[in-house]
Every structure is written in C-alpha cells, then in structure tokens.
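Below, in structure tokens: the form predicted alone, a single chain.
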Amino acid sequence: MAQEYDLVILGGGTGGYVAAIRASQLGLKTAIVEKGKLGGTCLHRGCIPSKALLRSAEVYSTAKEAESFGVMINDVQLDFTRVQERKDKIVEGLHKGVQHLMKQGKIDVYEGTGRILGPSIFSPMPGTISVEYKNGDENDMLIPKNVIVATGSRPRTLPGLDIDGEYVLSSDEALELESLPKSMIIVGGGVIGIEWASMLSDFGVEVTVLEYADKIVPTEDHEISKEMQRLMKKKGVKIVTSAKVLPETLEKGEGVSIKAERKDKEEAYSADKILVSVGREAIVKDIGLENTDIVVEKGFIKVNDFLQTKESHIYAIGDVIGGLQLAHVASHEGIVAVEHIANEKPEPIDYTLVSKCIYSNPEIASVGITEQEAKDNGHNVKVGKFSFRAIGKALVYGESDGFVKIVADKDTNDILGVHMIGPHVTDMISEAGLARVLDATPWEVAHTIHPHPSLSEAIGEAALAVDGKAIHS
C-alpha cells in the first residue's frame, strides 16, 4: 500500500531524526526509514558508547591515582563486564528517548531498508521510496514530495586488512569486546584512533599507534598535535608516525603481527588484536541513487549550500556528504535542509564556525583554522597561548597538562581559530565558537570576565596573550 508524505528521510541517525523533529515542528507529514535502530551510528556504535567507555577509563585511571588527592583506595580493580553494562544502559535509555520523540512528533518510522525508485506510476520524478523488510513482509511504497538521504557511514578499512571481528577489529567490534586484550595495535592516529588509544591505555592495555602521516591527529593545529603526542607517550602509548602499514604482512595465530614501512625500512609490530581506524566511508550503495541524477564524487553525495542534490527535491545530510563527519554537523544540516524544504529561508552553514572535539584524556577541542592554515591563506598572524599549569582550577583537578591557543589576524584583529588541549576543553570550546560566530576580537574575549577559579580562565588569559598582556604568565 502506498503512503504519501511531505518528507521521507532515509536513515534515523542523529541527522535523520533531528531533521524529522524539525519537519514535524513545521507541520510536514514525515516518515523515517531505518534498517537498524533509531539513533544510528552516533548513539549505538559511535559517540555515546565510546564516550561511556572513555568515562569509565578516566574514572579507573583517577582511582589508581587517588592517593595523590589524599584518598586511600586499596586494590583498585576493573570489572569490564560492568563497564559494558553501564555503556549499554546509557545507550538503551537514550534510544528510548529518541523513540519517544518520534511518537511525540507523530513521525512514522519504518523499520526496513529504504531504496529510491525512479519515475513510476506513483510519481513522474525519482523519489518514491520502497521499504523492504527482513521478515519477508510485502514492501511498502512511500510517495514523498521531498526526500532527505541521511544514510551515514561505516568504518573504512585498508585493502587486504579485512575486519574479522576476532583479530582485526573496527570500532564497531571493539565496542562489543567482552574482555580487554593485553595489547592492541591501532592503525590510524586520527580522532577515533587517539580516543581508543587513550581509553585502552587508561584501562591498562599496552597500545601501539601506527599513523601514516608525520604526526597524530594531523588535521589539528601543529602544536596541539605535538602536545598530544607527548602526552600519549607519557601515558605509555607507543606512537609510530610516517608508518605505511603493509596489510599483506598480516599474520594471525597467538595474537597478530603486521609490518609497516618506515623510512624505507620494514618494522614488525605484534599484539593481541588490531584496531583499524582509518576513517569512515559513506553509505551510498544499494539505496537507489542509480535511479536518479544524483552525483556522487569521491564516494560522497554532492550537494549545494542548502543540502540539495542534483535532484532538487532530494537532499542529503551528514556523513554521506563528507566534509565534517560529526553528529552535531549532521543535526544542523538536517535542520537547514528541512527549513529550506519549508521555505523558511535558512542561512547556509559556515563550516569554519563548527567546533570539533576529541574526547581522549586529555581532550582536544578546536574551532576555526590552524596557525599554518591562516598563514597559507595569507593572513598576517598573531598568536596567544596560555598553559593550564597556571590555572588554579586545573591544579585542583590534578590535570594541568595542555594549553589554550588563539590565532588572530594582526591587521583586522579578528579571531581566526581557537585550539585547546587539556582538561574538559570539549565543554569549553563553545565560548570560542560563539566568539567566531560573532566575529569577536581577542580584546572582547579577554574583557569577558571569566569566573575564578575555573578552567575557562585559560581562554581569557590566552586572549590577553595575543597582545602580550597575559596576567599570570
């Protein structure tokens, strides 16, 4: 039976369900087609479960250092089964919350695989959605006026380094480990790789990171990357950069071993398991794109400033379009797409205003461009840095490593980028994000009175440091 809708969304992840809620608010009859669970990768296989594990790792690490706070704890032990149970409970609670939001918004949810059909008896334009069910039930046909593709992404691997779930894992399999290995090789020192390296190290796992670039977290500011590498080594993580992993050398048996080419030499590495963390690829296959004029470039759907594909009534958001593959970006893209559908005249997204976070221990957060990017773009740059070692609240926390760095234009005095590494910086970056949105100057940030004692004082001091006026340095 065919059902008519104003909007059908393929994918019920963070971008998809947020788009659906906004569409419901605007009075659009809306449906979501999701073959897995509402909440998608972020809720079930990404942001939330990994951060739950990171928090347990942080608590465990802190407990082992409790004596330095004057708290005597004997025989600190880790029960990884309970760690996983806590993670699953958090995910389950949030999943129920998303389900409630769908009912509240009167959004229909089809639990099946959605595919876009070409022109048919149902519609002269491509966009009719066929919903296929695993249990063999007859397909449903959804006839929407508009479609949003929000199918997300999956972990990428290296050719020849196949995920087997036992020896070679992606983050999906790693999240479901029943017990911790004694050692782990992580292929890839980007955002996900470093979060896992931090977490596993705090859990007591021996970790080796093999990164192809000449530095870890290579998209971050150079000084941030350098500091993170220092602090990872301080935690006991072995960092190997400029390492080209050779999948054909993989051997399995009593654990795994693999070689990497480095400085024209092959070096061998061994561990209990390998975690492959080399980015994510968009889910664009088997969703019916071939029945449309939608353009796919370098594996991602091409869209305009308002997230429209070449088929103007079909939009795409989130990881499937590439760019910043972040949950909060997908959500905002979903809102922009829906508001454009509803003729609400939204503003296009300026991706340089998006805050990025890495939830390792210590954390990294940034917004805007790096110092090198600023120079490459022709800016006359001035920089202010301030260390957490001079911040009272950081010393109270017992977490004084790291710093805040502000990059500004010497001619216009505009803030170009803010980069942080240290305690709880992912909770602090929004101030810098607002400063970028408002086109603020370091002077304006510096003259925002930051409470004392607070970690945020580092932002105010870094802003003063841009003009050589920091008080506590």
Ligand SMILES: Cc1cc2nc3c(=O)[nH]c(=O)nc-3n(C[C@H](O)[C@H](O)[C@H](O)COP(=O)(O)OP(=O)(O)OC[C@H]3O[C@@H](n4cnc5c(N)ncnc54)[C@H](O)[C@@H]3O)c2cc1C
Contents of the next structure:
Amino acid sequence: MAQEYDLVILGGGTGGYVAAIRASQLGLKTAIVEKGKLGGTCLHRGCIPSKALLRSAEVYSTAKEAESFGVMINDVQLDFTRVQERKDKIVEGLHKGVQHLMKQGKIDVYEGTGRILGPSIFSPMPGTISVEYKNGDENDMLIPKNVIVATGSRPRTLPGLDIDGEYVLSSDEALELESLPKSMIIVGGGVIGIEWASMLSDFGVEVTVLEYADKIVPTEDHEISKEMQRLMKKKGVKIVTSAKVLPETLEKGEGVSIKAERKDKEEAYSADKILVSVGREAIVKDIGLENTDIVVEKGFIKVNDFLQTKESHIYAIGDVIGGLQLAHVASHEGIVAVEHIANEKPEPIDYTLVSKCIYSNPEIASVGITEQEAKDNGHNVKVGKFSFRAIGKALVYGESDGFVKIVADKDTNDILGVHMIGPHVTDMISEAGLARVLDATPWEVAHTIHPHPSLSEAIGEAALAVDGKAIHS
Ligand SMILES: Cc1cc2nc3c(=O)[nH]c(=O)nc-3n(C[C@H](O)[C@H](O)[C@H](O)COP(=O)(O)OP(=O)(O)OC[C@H]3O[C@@H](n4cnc5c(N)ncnc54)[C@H](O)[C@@H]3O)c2cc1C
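What would the structure be for the form predicted in complex with the named molecule, given that what you showed me was the form predicted alone?
Below, the chain from earlier opens the complete complex, with every other chain and molecule after it.
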C-alpha cells in the first residue's frame, strides 16, 4: 500500500538519519529508506570503527613505551581478536542508539533499497519512492512531498586494481581483518591512507605508502604535510611520493607485488597485502535519478546553496554531492536541507568554517585556508606558529611533536586558517572553528586566557606569535 510522507530520505547514514531527526523536531512526517544499516559508512565502515582500531593501536604502542613513563610492563601482547571485538561492541552500541533515536522521533524506517520513480498519481513531479526488499517481500510505495537523497559513497579504486578482499583491500575489508598482516602497501597518502598507515605501524605492521602527489596529505597546509611526512618516517612508515602505481604490474602469490613509476623509472614494492585508499565515489547509480531531471556532474549530484537538486523538491546531502566528504558536513547539510523544506530560512553552509581532522598518531586538524591558498587569493599574509615542544602538558603526555599554525590577514587582522599537528588537536580545533565563526582576531584568541597546563596553550601562543608576541618561544 502507498504511504504518504512530508519527507522521505534515501539512505540512513550520518546525513540521512540526522536530517530525519531534525525533520521530526519540525513536525514533518518522515521516513528513511536504508538498504544496509542505520548509521551508514561513518558508523559501520568509517569514522567510528577506524577510530576504535586507532585507539587500540595507540594504547599498544604507548604500552610498549611505558618504561619511559616509569611504568614497567613486561611482555606487552596484542590480541587482535579482542581489538576487533572492542571495535564491534562500540559500533553495536551506537547502532542501537541510532535505532532508538528513530523510534523516539517517530521516524518510519524501511529496511530495503529505495529508488525514485517517475511522477506519482498525486503529483506531476517525480518523487515516488519504491522500496525493494531482499527477502522478496512485495515492494512498498512511498509518496513524499519532499525527498532527500543521502545515499553516500563507496571506496574507489584505480582502474585495473580490483578489490579482491584477500590481497587487495579497500578500507571496508581492512576494517574486518581477522589478523594483522606483517606488511601492507597503502596506495594513496590522503586522509584515510595516513590514518591506516599510522594505525598499522603502531600495531607493528611494516607499512609502505605510495602517493601520486609530491607530498602526503596534499590538501593540508604545506608545513603540516611536511611535518606529517617526517613523523610518519620517524615511526618507521616508508613514504614514497610522486609514485604512479601501475595496476597492470600487480602480482599475487605468497603476498603481493606492484610497481610504481617514479621519475621515469619503475620501482617494485611487495607486501602481504595492498590497501587502496584513493578516494570515494558517490552512489548515484540504481537510485532512479534517470526518472528525474537531477544533474550529476563529475560523478556527484549537483545542488544549490540549500542542497536542492534541479528538482526543487528533491534535495541531496552528504558524500553523494562530493565536496568535503565528512560525517559532520553530511549531518549539517541534512539539517540545512530540512530547515529549507520547512521554511525555517537556514543560512547556506560556509565550507571554509568546517573543521577537518585526521586521526592518525599524531593527529592533524585544520579550519579555513592554507598559507599558500591565502597568498594565492591575494591576502597580505602573516603567520604565527608555536611548537608543542614548549608546551608543558605535551611534555607531560610524552607527545611533544607538532605545532599550531595560524594564518591571518595583515590588513584586516582576520584569521584565515588554523592548522595543527600534534596530540589531541582534533579535540582542540573547535576553538579555532568558533574563532572563525565569530570572526575573531588573533588578539582575541590570544586573550582568551588558556588554562595552564593545557595543550590549548599552543593555540594562545600561536595567536600571540602572529604579531611576534609569543611568550615561550
Ligand atoms: C575509513 C573511513 C574513515 C572515515 N573517518 C571519518 C572521520 O573520522 N570523520 C568524518 O567526518 N568522516 C569520516 N569518514 C567519512 C564519513 O564516513 C562520510 O563522510 C559519511 O559517512 C557520509 O555520510 P552520508 O550520510 O553522506 O553517507 P553514508 O554514511 O555513506 O550513508 C549512506 C547510506 O545510504 C544507504 N543507501 C545507499 N543507497 C541506497 C538505496 N538505494 N536505498 C536505501 N539506502 C541506500 C547506504 O547503505 C548507507 O547506509 C570516513 C570514511 C571512511 C571510509
């Protein structure tokens, strides 16, 4: 039987389920169609499971260095089965939490594959959603006034480098490893690649990163990516930049080997397995877009500032629209889309205010533009930098690598970007994010008296350093 809704959301990942909760708060009769599990990539194959593994890796590597803290632990052992069990328990708990939130919001959840059909008998506009079930149950028909497409993304690979789940993995398969390989080649030194390189290295795996660009984490500020490269090497990770991987040279046997072209020469690399982390492609196929006028550009759904597609009653949010493929961006887009549907007059998202984090050990976090981007945009730039080496709390933690860098405009005193590498910077970046939202100057950040001893003192000192006034440098 056909059910009518104010809003039907295709995909119950971070973008979709948060949009549903906001819609329910605004009194919209809402349904989610989810073909996998509520929580999507972030909860089941992304943010949460990867961070759970990263934390176990960090504990393991800290335990091995416990002696330097005066704590003697003999014979530190890693039980990877328990590492995986801990990860699964965290994911399971949060999954239950999302299911509870759906019930609490009286949001109907259809556990099947959704597709947009053509115009319905109630409306000349396309938007009717069919829900198909794996068990062969008869399709449901949903008739919504509005639709949000939040179907997310899946791992990309290089043409010819097929993910076989045994020798060649994407992050999806890597998260489910039953045991750790002795060695791993990681193709791609971006966010996901570097998180895995850091984690596997902390677990004691021999890691080689092959990166096509001339630096790892290439979208970060130049000094940050240089420092990360240094610190990864210090950990024992082999970093090979300007390396064009040649999929046709892949050989499988005892382990895997593959060649990469560097400076007109071919170099061979071998390991137990290969992890491919070269980005994610949007899920735009088989969701019925052909029954609409929705435009797909370079593989992503095209939207306006309020996340509307060319069909104004069909919105799209999250990884499926490209841009910053981050969970907090997806959920914020969901909120903006719903508020637009409900005539709440939301502000369009300013993506330069979004914090971006890499949860490697050490971490990277940034908001705003890099020093180079600021110069390219014609700003008269001034920079303040402060090292964690001069921060008492960082020394207490035994994690004093890294720094905070603030890029500001000399003429307007605006903070253009804040870039950090070091301990717990992913928890500290929100101060910089708030400073950007409130249009604070470096002076205002510096005069937000930072507690002592705390890692956040590095932000205060970097803000002072912008005008040459850092105290402890
Ligand atoms: C290894 C890894 C680590 C990551 N770490 C972080 C991190 O630390 N921080 C961060 O911010 N981001 C991180 N991300 C990115 C983050 O996971 C995504 O940006 C986020 O999940 C996007 O949310 P979404 O709602 O757009 O899509 P998704 O979470 O992918 O959800 C889409 C949902 O739609 C469903 N779906 C697809 N097609 C249909 C259909 N036809 N019918 C019904 N349902 C459908 C899917 O099953 C899925 O559940 C990570 C990603 C990966 C892979």
